[in-house]
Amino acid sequence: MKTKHVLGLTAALMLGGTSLAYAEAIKINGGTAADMVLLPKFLGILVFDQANEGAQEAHAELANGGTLTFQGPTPENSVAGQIEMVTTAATQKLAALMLSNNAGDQISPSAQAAQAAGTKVVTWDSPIPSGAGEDLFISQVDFGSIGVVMADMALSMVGADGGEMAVLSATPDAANQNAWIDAMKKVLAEDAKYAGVKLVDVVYGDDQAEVSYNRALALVDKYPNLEVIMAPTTVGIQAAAKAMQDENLCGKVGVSGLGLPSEMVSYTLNGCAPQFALWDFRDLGYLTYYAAYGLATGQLTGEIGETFTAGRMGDYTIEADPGRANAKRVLMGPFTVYTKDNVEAASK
């Protein structure tokens, strides 16, 4: 399995990589035709394009004679568009639907209808909060660990004297964003180490660059002592960093969160975004495809403890999701924390 080194902070202690196997791994054999759809939160975001590249790689590798379709709604119509597309999937006789959910539990009835029609529903990046309508979630990293890393990055930016931090998230219904923010809040509240980090607000930029840019500026206006904008979204972090750069606020208000090295390299080198984190979305799409294809072709049952080989990435085990009762996940990992020391190499 391809590995990455997690640099600095307590990220070095976080769980990642291949899960422990409970039995001999099942080899996923290709050659069976299965029509599959990869459905991101919406189109036009580079990380989702990268996930599609990974899925397409696995599709070719497994010689699936069926179709792999990459489709999604527009950012402005993400929630309603996703629900409509999942509803349509129930009538298309799809073998598998791979969903990065942006509609919260509103999407559960449509996902359950797809399951009833024989479609395997595998979520990735962002799960269905209740797990209803979901066969399996491919989790990029442990959600609790993201909370720790965001808290650590904030602490390193405010320093020993402490300071104010605000969160610029994507949308109120994004299950992954909400879980990461809740995990960070828990860490801040329970560990005295973070006593100096004061979370003053959580706002939403709808994962649109212009909206996120304006929300970042509004935060600075509202909180004159703000020192950190934490944006756990690749759109939001880039927009916030640009806003701070344009207003000559770099050094006064630091930006951090989850971002792509290729999009953040200039902001990290000039000090607007001293550090941020992310995982490999190509690997996430690849692993999601392998798991979904295994379920769709009957090679995997999806039971807890079942271990399978996901091509070049190695062996993974299906486990209970510790963050959601009665839900199951496959934990991918790891993520990397990027700083001026490693961001240039990663951006190429």
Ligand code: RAM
The other form holds:
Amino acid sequence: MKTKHVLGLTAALMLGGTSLAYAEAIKINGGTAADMVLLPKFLGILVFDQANEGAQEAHAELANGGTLTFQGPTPENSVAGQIEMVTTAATQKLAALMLSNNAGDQISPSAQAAQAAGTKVVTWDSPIPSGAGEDLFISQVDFGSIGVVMADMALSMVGADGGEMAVLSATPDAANQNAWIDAMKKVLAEDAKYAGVKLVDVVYGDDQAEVSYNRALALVDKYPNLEVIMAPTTVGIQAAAKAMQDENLCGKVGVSGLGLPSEMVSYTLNGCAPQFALWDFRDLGYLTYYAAYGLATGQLTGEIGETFTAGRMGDYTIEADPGRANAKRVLMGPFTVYTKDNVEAASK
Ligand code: RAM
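Same protein, different state: after the form predicted alone, show the form predicted in complex with alpha-L-rhamnopyranose.
Below: every chain and molecule of the assembly, starting with the one above.
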């Protein structure tokens, strides 16, 4: 919270004469009807259901007389399905489309068509890499910080003598995972303290449990000295932990990455996945809704420096996205690192 206020103030100072307008957080008023769609990568992932709960909470709070629809493709048809749904949004003249992008830059033409038809396109969880077709990205946490936390978790698992790590990611076009993996690679390469962490491979489990499970098994077959499977996906980390547990490999290969406490608690307590990180997906859905509703109803312009109040979550400021040229973000944060000491309480 503190950082956000400081950023808001800095922006206000830079804007000189208009500072008062920006220093004061814009209150988002409800009551205007706006049809909105929340589009996850695909249906069937628990954290996306949680994001929907948060969005529904905001929808009710703002008494939006329009509709909030939670819709997504099947896991097998994620890329084509998302593009098709974004294309439909343009023809339906939706007020706002809230997208967790699983199609990389391939989504841009349809997202730009939606914008041209008057739809505000707000990404959350996973942005459009080029920013083309996106009004704003609601960034769960700073993407660079995910690189650091994954490098730190890996380091603590391989220990002082070093060891091999493989990444088990989601889908190859997932902009969020790709950015986090790049951020981790950068941290590993730039700071000598991580010299012992040897990244041997990056594989994709497509955010599907069975595929991820099999990829995890294939990794331990291929790399007999593997010490860490780093899975920056709630689906992948759970599947990898189960695979290591089923093969009695938990003392040898540690699983880490980004996971949901309720899905990971048993693996953290039994040592298969000693530590992992995540943020709150309900809050992410709630904040995304507030920003998208503000844009769709003309209460926010989406300019850098604009500060708004997102209900119970407080004030947020639109800023340049440090990871993507010409793109804008709202930074939520923070993430929590879970271990055997706090995972049980968080899983309830
Ligand atoms: C999976 C999805 C999602 C990501 C989390 C960490 O649920 O890939 O996009 O944010 O993992």
